[in-house]
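Consider the single chain below, provided in structure tokens and representing the form predicted alone.
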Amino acid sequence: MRARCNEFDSTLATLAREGWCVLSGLLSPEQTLALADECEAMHDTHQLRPAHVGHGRDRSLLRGDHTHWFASDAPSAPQLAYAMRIDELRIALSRKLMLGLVDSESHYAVYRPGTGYARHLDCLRGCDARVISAVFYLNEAWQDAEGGALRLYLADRSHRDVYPRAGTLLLFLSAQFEHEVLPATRLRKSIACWMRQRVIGATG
């Protein structure tokens, strides 16, 4: 178990200090490849759906994705080895920087060349549920000039862009980060997920 912890230590600490951190090495490369295989081969079956935006679920020009959840009492087995790992880390997260995450929730997303996702937070209009926000990649040899990096907007009026690249795993603050998704010029895929508290009292 020790070792778990040792090996999330400086990913915990840089998003302690900076309050977003990129990892790598979260799956292994034939992991990532099975989860990359199924999320395509679902996009070609039309297994996702256009993705909405808030609790109203409409259909926004601000979001260009197609999505489809995963069903935690019945993952693939490339869908359960991810959520395995994750799982991990939300336990590390939770319990070394106390920040009461007790589940998860995922999902693939798939971006067709040319589309995007504007500028936005990852919370929901009154509900504080998600903390972390994590974005796993699935895209081999990724190239810089193809585009399609998520924008992470600083504090400082800075960004930063971190490119799709397979094995990649970025981690931010929800409520603190605004980003988006810049168009790419070929099909871009990963697995967004957040990691959530419960939210006491909450109202309808």
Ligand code: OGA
Contents of the next structure:
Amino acid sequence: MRARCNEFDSTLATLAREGWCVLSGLLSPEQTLALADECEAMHDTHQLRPAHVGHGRDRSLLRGDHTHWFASDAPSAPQLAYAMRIDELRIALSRKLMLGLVDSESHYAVYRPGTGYARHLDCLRGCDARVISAVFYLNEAWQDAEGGALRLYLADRSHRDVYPRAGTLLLFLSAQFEHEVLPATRLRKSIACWMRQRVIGATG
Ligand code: OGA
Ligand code: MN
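Counterpart to the form predicted alone, namely the form predicted together with N-oxalylglycine:
Let us now look at the entire complex, which starts with that chain.
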């Protein structure tokens, strides 16, 4: 078990140094495929809903994803496997970076071809509960030419593009990195997750 206890160490060192990092190996290819299949089946049977945007804002200009929040009661087998690993990562991260991450929230997100998410920050207005953004990608054999990169804007005004390949997990500090989802030519599936700290006086 010793190796397993330290399995996130180099990732977390990068996150502490850079504020963002990419991790592979959170789940096996089989577990990742089971999530991808469930996500696509839920999309095909209209169980995903247009994502929420702030009151009075035009959704079509801002974001094009359809989402389904994971419920903690009665999760499916693929969601349970994911939730257990995300929790291990959250606890390791919270300890190593001393972040006080008490829980996380996750949803499936599907972007249909041609849709994206304009440049934004993940902190919800008036609430700083979201500390870490984590995006786990579910797309088998994704080619860069298909687009769909997550463009992460860095402090020096440069950017990095992360392609949504199955098994890739992108982590970044929610309050520090603006980012956008570029449109793709193919259906783009992922799980978006936020690891949260306790906020005194918050209701949710
Ligand atoms: C989000 C988001 C990024 C992605 O849901 O807030 O930025 O790559 N998602 O799907
Ligand atoms: Mn975001």
